[in-house]
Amino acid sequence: MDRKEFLKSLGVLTAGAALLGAEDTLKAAPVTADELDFPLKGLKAKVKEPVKVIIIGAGNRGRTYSGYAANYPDCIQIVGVSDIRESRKNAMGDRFNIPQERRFGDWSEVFKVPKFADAVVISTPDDLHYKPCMKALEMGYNVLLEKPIAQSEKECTDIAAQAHKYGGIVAVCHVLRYSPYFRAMREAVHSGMIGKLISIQHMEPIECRHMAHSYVRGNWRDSDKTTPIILAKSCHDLDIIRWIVDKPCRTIVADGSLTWFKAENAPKGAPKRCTDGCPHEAECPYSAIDVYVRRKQHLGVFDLKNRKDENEIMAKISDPDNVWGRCVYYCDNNQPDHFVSEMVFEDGTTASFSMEAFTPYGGRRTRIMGSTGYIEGDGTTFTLYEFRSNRKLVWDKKLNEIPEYRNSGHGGGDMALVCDFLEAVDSHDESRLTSTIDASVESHVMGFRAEKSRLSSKKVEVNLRRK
């Protein structure tokens, strides 16, 4: 297929992609269907003693994976933390009595004291992954990392031969795996229960505020700073598609660009920041004072000491060294907002996916269509079709009813990573993840390979067999 017939059929794929939204999906009674109902995974981690944990990173992702020992104390204990903002560092220290000499700033100051706990959560910005997780394998330590890895892919595969080297477990926070919707999704595929695996299309919608705030505004706006944005924002998506197909990717193509926060879309008379009266923050869907003070979305970047207090808010953001009162149009950005990608597995298995800035909702669309039958879901619902017989079979498990799941975000992954990530260091048995550092580094060479075609207009082969 030459360049031109790649982009209609992108055309084609990505338009397909956009009937995955919420209004359009195919209908199905609910069916009572034990075929679907595989067991949840219990949260409580099988561990012998309490694993010992130190908190690198105390933002928004070390506060969520260390509140797993709010409700299984007996099963974790956070022993140390490390953050450069002070606020932070000591509202985690208070919450878990940690003693002011295991309460650092800077993570290089933990690995400067002998080892003193089974294991580390590195949830750092993107660039502060690879030296930290890198030092903490040599000295003995495991290690919990938020995605993306590494920033480049040399770094990735470092890593992985980090841990083989000194027999660490390398657990990366690709928190879907480990979340019922999908572990359900996963199985239908592996029992037989649509035939032999075709194709698969997968969207995932950023939601329009959520892109202006954490890609145009936010931490992650600048790819060489942190990383692309197919893996900044979608390593999860690729390491979904990776794990459903469970073959090797011989092959990547992906277009896309930033096409819409750019000065040149700012509308006449627009200021450089929301706060110094443009006269188009009415009507503008990305108005800093309209995401941050009136929706009161995304609060977690202010450490605010009352989140409802509007003038609180307000202050941050008109301060002229907040980044998140700038106008979208005037930012320092240069993530896509819009990129879509095909990819060919060893067996001929295909996938496209598309990553969409412009849409009203998150949560992710996926399609997967097999020899006898489909799969149509909406990231918390998925209706299973046979063909021969017609019947529809419904996933539909109400998470939020189920006591252990109810505070478990990203649809219950987030603490049962945490529970499987506690019972492999107990045990030493990087088989109890779902997701090895070996798969994560796969899914992640995928997303820099992506890339990589993006940027030359060429098909990249990938061809990266796990050992």
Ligand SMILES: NC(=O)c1ccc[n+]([C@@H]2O[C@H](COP(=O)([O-])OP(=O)(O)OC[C@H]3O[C@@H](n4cnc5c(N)ncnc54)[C@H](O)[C@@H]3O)[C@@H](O)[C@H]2O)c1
Second form
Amino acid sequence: MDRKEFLKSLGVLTAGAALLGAEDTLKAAPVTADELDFPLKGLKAKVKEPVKVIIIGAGNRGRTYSGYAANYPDCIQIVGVSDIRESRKNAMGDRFNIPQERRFGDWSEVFKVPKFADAVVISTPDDLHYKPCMKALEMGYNVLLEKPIAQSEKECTDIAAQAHKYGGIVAVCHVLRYSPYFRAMREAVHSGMIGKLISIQHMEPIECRHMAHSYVRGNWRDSDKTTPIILAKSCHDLDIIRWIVDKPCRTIVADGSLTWFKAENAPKGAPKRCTDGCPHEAECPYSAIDVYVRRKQHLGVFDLKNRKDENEIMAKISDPDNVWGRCVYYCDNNQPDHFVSEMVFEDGTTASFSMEAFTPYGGRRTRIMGSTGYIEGDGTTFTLYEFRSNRKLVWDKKLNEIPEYRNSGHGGGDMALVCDFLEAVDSHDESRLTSTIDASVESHVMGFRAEKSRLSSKKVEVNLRRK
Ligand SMILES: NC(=O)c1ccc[n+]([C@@H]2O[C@H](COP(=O)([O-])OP(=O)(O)OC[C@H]3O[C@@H](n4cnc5c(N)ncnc54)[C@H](O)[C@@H]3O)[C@@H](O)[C@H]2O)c1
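Could you present the same protein in the form predicted together with this ligand, rather than the form predicted alone shown above?
Zooming out: every chain and molecule, the one shown earlier first.
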């Protein structure tokens, strides 16, 4: 008996419960159901020999992916590193015993020597994805490419064309796709547990201080130098929606703006930097002193000697050249702090998405409406309600209790992505990934068109030919 038949039979067996109303359904006791207990993928890649990898951009993300080698040294070997920051280049070089001649500064230096690895990880800033990726493919490397793929629709499609031309695998780091939570949610929809998919509501709460750190003060504050926030932050979400619906997107309409983080909202008498004696420091939720020194959040950008040393952190944010010490109302930012969009897919399925800066939590919130059931998830746990049987099924895997998943960020997605990528490279089989480069480009195009819609106040066609 397959899953659908099994579920149908359950519907018959529990028909008596259908006399209850919708309110009763929502109140029914939750059951951790076997039907949602999809097997967790092991994180140790099945490869014939260690895949040789070069890390280009040894910052936050480069370190994350290279961390896989610490757990599974017989699956991956870090054989080269490139970073314009000597300290980061050498920290990674020393960690993986990379010889001096395989430690490079600018990314372009990597490609001046003959190919010496199976793959490169491109984890440089957003404006340095396109050129290294095009060059890597030309030289026969496979690529683990950080999102966003590139800064324009044309550059994204160029990369897909280059991958096809040279036969290279490009895995885009849409890490959420690889997390057990989203894998299970999609599986529940695709195995028919809520009937026909009708619509999705999805929200990305950024968390107010994360917003201030990355999109007001920090690296992604300027959409022209990086990408519009719908890609820089939310390409994961468009990708997840597209992946769950599994149909081409036809139209998208979007709106939103930068409402709060601008000079006109600065409290009276606030200086340009939080460390210059701001009279509002004690109350301001965005105070750099509070975020970095007291709460010790987002410290990865400072390359500290000792993360507990408050004097060292204070010295960093007091440096007039340090962008993170600035008042959030006096930054050179242009990213919207709220963004809404609506998509219509082939066959009429609809999805709405909102990105919100002003929330006390991060993660994702998702509601999925089907003809016979409903799913509601908070980013770590989801509940599936069956209308007819009145059952309430819960997916609640405690990933931090599963040793190999414990240190894998993005709900387990970071290391699961590396695992799938290594298997895909080893077998030269793109289908080992949940996402081809064409599918990743498609969800990026949705993002570019959403921004076009936001700026033009018009509904925009997406219609892409699916390969
Ligand atoms: N998949 C995700 O969920 C996720 C999360 C965060 C960031 N990202 C993306 O990952 C990428 C890297 O982000 P990050 O947070 O690691 O940034 P980061 O600043 O910590 O790291 C980038 C590194 O690239 C190096 N670099 C800059 N120019 C270079 C050059 N010319 N040649 C070689 N190295 C160079 C920098 O010195 C830095 O160490 C960005 O594109 C970002 O959008 C993805």
